[in-house]
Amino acid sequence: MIEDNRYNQLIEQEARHWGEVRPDPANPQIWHDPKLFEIFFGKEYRHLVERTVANGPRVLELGCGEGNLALELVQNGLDVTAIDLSAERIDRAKHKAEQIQAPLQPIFLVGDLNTINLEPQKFDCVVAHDSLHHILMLERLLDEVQKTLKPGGRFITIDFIGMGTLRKITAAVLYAMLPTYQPYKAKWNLRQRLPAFLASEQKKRKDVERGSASMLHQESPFEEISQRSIITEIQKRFAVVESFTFNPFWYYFAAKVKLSGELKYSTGKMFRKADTLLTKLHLSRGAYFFMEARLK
């Protein structure tokens, strides 16, 4: 068990980190480039949206960030409540909501998903996009999801479930070698982060329990605190309707490597096809998964 003071320190650090996240030219991220996001995640993301729309109308989003998914859902006619840890991100989501026209306005709330209490049988569907791997108290949160869904309600998610040590080492070596927007000197200074980058879910959780931070991300301490257990914990509580993994390994480099113009996108498409082929041939395990599950 983690002590309250220790937990409060970590969750405050987590909230502060996400509140400060902005596009950074020296360290670009794929979710800040719509064309790259479409190449590596577009098909699966659209499937998430379609299945959520089909299972509305009242929807809860867990870990909404700056509100992009929530706003897309309300524009599809859904009644959306969305929660995020960061008050700054919720403020930005509210500002975005003011700029759109939709049948209903989303309700944006600040809340800690590790400790939140949800109203019983309130929602037809709960959706989580790339947020569960940041949840320390995953079992508790999924119990709350069970409680807040109406009979027959659906839980729909896309999330990261880990790459495995060999693939992480490969990623680290390639990032160190390839010409990126981050200079080589800055990348060399990141070497102290390798233990946290390579650590398994179990090592991270043990690190938290003993009050250490050697296996935790320096800015976002709960990064990857849940991985493969996300699937098993959902399966314990829900009846799986659809589930598949996918393997966008090269997404990690796509926004960061210096490639000019359309070459960035054509190279991204080539590597995304290679990722898909490796998964189909069972030569690589998917680092991400989609799951739709029904309340039993």
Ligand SMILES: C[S@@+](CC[C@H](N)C(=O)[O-])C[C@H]1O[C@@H](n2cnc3c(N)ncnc32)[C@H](O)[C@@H]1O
Given for the second form:
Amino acid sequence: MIEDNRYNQLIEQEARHWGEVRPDPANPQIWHDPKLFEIFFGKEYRHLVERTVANGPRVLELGCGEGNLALELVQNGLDVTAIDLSAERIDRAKHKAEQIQAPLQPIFLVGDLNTINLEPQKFDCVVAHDSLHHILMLERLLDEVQKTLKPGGRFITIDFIGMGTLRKITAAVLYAMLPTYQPYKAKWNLRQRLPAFLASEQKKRKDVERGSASMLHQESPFEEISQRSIITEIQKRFAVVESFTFNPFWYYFAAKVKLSGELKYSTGKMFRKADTLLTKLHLSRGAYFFMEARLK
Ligand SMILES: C[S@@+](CC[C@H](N)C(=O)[O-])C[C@H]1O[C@@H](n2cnc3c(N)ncnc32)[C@H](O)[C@@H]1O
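Starting from the form predicted on its own shown above, please give the structure in the form predicted in complex with the named molecule.
Up next: the whole complex, starting with the chain shown before.
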């Protein structure tokens, strides 16, 4: 159990972090480059949208960020309520919503998914994209999701479930050696962050509980606080309809390695194909998973 004061302090820091996230030229991310996003997440993201549209019309989105998914869903005729911790992100989402035409406007709310209370049997579908791995009280949240779904309702998610230690070490060594947008000197200075990068979710949770911060991400204390347990906790509560993992490795480097122009995208496509083969042959588990689950 985490003490209230400490929780409040950490969640305020988390909210501040998300309000301030901006593209960083030294540490580019796939989600800030639409072409790379399409290569590594496009197919799975469209599948998430299609399955949500098929299971509407009343949808709740968890951790909606700046509202991209919610806006796509309302443009597909759904009635969407979307929640995020960051008031700044919700403001940006509301601003974007003013620029689009849709049968129903989305309802954007600021809220903490760790402590939220949801109305019983209100939604046909609950969807989460890349947000559950930030949730400390995941079991409580999944109980709330169960409660707020109508009978037969669906829970659909794409999320990060992490890499094993060996793959993380390989990634760290390759990141240190390959030419990246982060200069070599700055990478050397990042070595203090290695314990947090290598830490399992169990180690991170222990740190949160005992008031230490050595295994936590500096700016975002709940970064990767839930990983593989997301799958097992969903399985305990729901009947899985479809589940698969993807992106075992290269997704991590795709935006960070310094490759000029088209080479970044052609290399990305090549590695994505190799990665897809690895997961299809069950030679490697992806760092992300898709799951559609039904209320039992
Ligand atoms: C990686 S971003 C994903 C955002 C969005 N779903 C997307 O795909 O663009 C994670 C989001 O989860 C939100 N988040 C983190 N912890 C949260 C919490 N306790 N309650 C609600 N939202 C949270 C963050 O503010 C952030 O917008």
